[in-house]
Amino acid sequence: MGVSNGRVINIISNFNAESKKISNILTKKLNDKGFYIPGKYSTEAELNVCIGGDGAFLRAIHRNGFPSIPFVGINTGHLGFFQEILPENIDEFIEKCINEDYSIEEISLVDGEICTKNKSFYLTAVNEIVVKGNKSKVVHLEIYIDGNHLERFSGDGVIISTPVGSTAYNFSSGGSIIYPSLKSLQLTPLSPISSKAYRSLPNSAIVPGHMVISIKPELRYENSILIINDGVEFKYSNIECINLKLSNKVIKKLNFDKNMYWNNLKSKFL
């Protein structure tokens, strides 16, 4: 079955033998059925097939600044809970996208405003902003929601994730997973402590997506703190103030299967 000539692809692979082998495969099979793959990034594109892990996913979309190109992922990594088609799944897979056989969910963002004493920085991740001690010392934090002092935090930081990120980092570290298309924010404790002067929250706390999150460090902590932006580390002096929001901006990625988010679930972690 042949398509019509002007549909764009853009293959995003990662660097290893498997995943570049897939993307060769996958490019000669879409060529045969007429689509255009580019040699590099199209913005013209109407998909994004992005080869490799979880970790490959995520540098896809932030290396391209959060498009509004739909993503689907073939996975050749280990984990790959982004990446949903198994490469002896291709050609079911390119029926699928030559029928438009799917559906498109949007996955929710967070936005970082990082104040400091001189000027304000910006991070927007997919999974989760990890808010820690620098050279893993324990940091002291006060945290607020929308303006209300929450608590007295100790410990080695928190994480504020996604929907689609409280699989990630935070699941690891005992928060709760919350489904994709919930509107909401995750607050996870790293190693609270509570004593008389610290007073942290022992579990995760579900924040409702309209309301900011607000993090100061006490200022002797104010050089010792260390953000987390999926996974990349950035350091910044005399930090005052980090306000953490769901974000406006929203990745799109295809869903081929309406129970492939619990089946997805159960084969990754269960």
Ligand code: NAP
Second form
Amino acid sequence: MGVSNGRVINIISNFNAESKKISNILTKKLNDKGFYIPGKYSTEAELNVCIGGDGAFLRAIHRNGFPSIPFVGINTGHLGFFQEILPENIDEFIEKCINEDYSIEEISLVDGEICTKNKSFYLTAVNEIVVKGNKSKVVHLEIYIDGNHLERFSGDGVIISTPVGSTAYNFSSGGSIIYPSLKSLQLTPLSPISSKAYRSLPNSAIVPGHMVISIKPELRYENSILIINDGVEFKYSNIECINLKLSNKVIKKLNFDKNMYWNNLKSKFL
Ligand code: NAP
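Given the form predicted on its own above, I would also like to look at the protein as it appears in the form predicted in complex with the ligand.
Below, the chain from earlier opens the complete complex, with every other chain and molecule after it.
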């Protein structure tokens, strides 16, 4: 162990063997440079290093209560869109950490307020909140933007995605890619029905970050709605309205290069 430099870094790894191996190597290298790596998550740390794929990154944020400590990811996952550091570049990463040679960017989150007959429930997501039918049923939803009625949606459901979530489920469902610093939410239909019986917008709408998207399930669907928050399902009874807006909370993330987003996008998607 090197001479302590008084600096603390959390290493959060998933249970995959490769991630554990990288976690051990990184711990040893950081210890040699004088960093302290606590055994348990420390709120005193200057940095959270997350090892795994995007799923590990999302879980690390949710399980630690959307902390204000900046994150950086080392990719051992399949895609690793959030995880820009490759295991072979650990030494370069450590040098940049020592010299604080990075900028910090903010990731916008989406807040969901689920109002049921008796009580309201609150969720926050990094990628998206999905409102869809339980048991693969078609849902009929009244959709409002800032109190203005937009449409009566019929189909599988809708995705309300953040800018960083735009490359995830949103993208697979035909939504656009939104640069992370654009304060906005994207409302993307999932298999919208457009027929003589039902008419729904076929494409997504980009909504300014200060506006609220409200979704009211039609009366007989109040008990057949599924809410999916970053891939985790929630079920509520007697849903009257779901309000979605850009959160006041943000997640901080290290950025090593101003071109990082576009290079990452090209290398992960093309
Ligand atoms: P998961 O297996 O953890 O993730 C599914 C895929 O989405 C993985 O390849 C993951 O990357 C990638 N991913 C996650 N966030 C991303 C982002 N912001 N940009 C680009 N790719 C991203 O699946 P899960 O546990 O069900 O849910 C986690 C996320 O998966 C959800 O938030 C949702 O966005 C996404 N999802 C996508 C679809 C779809 O595309 N049809 C369906 C359901 C859920 P890694 O391989 O690095 O983990």
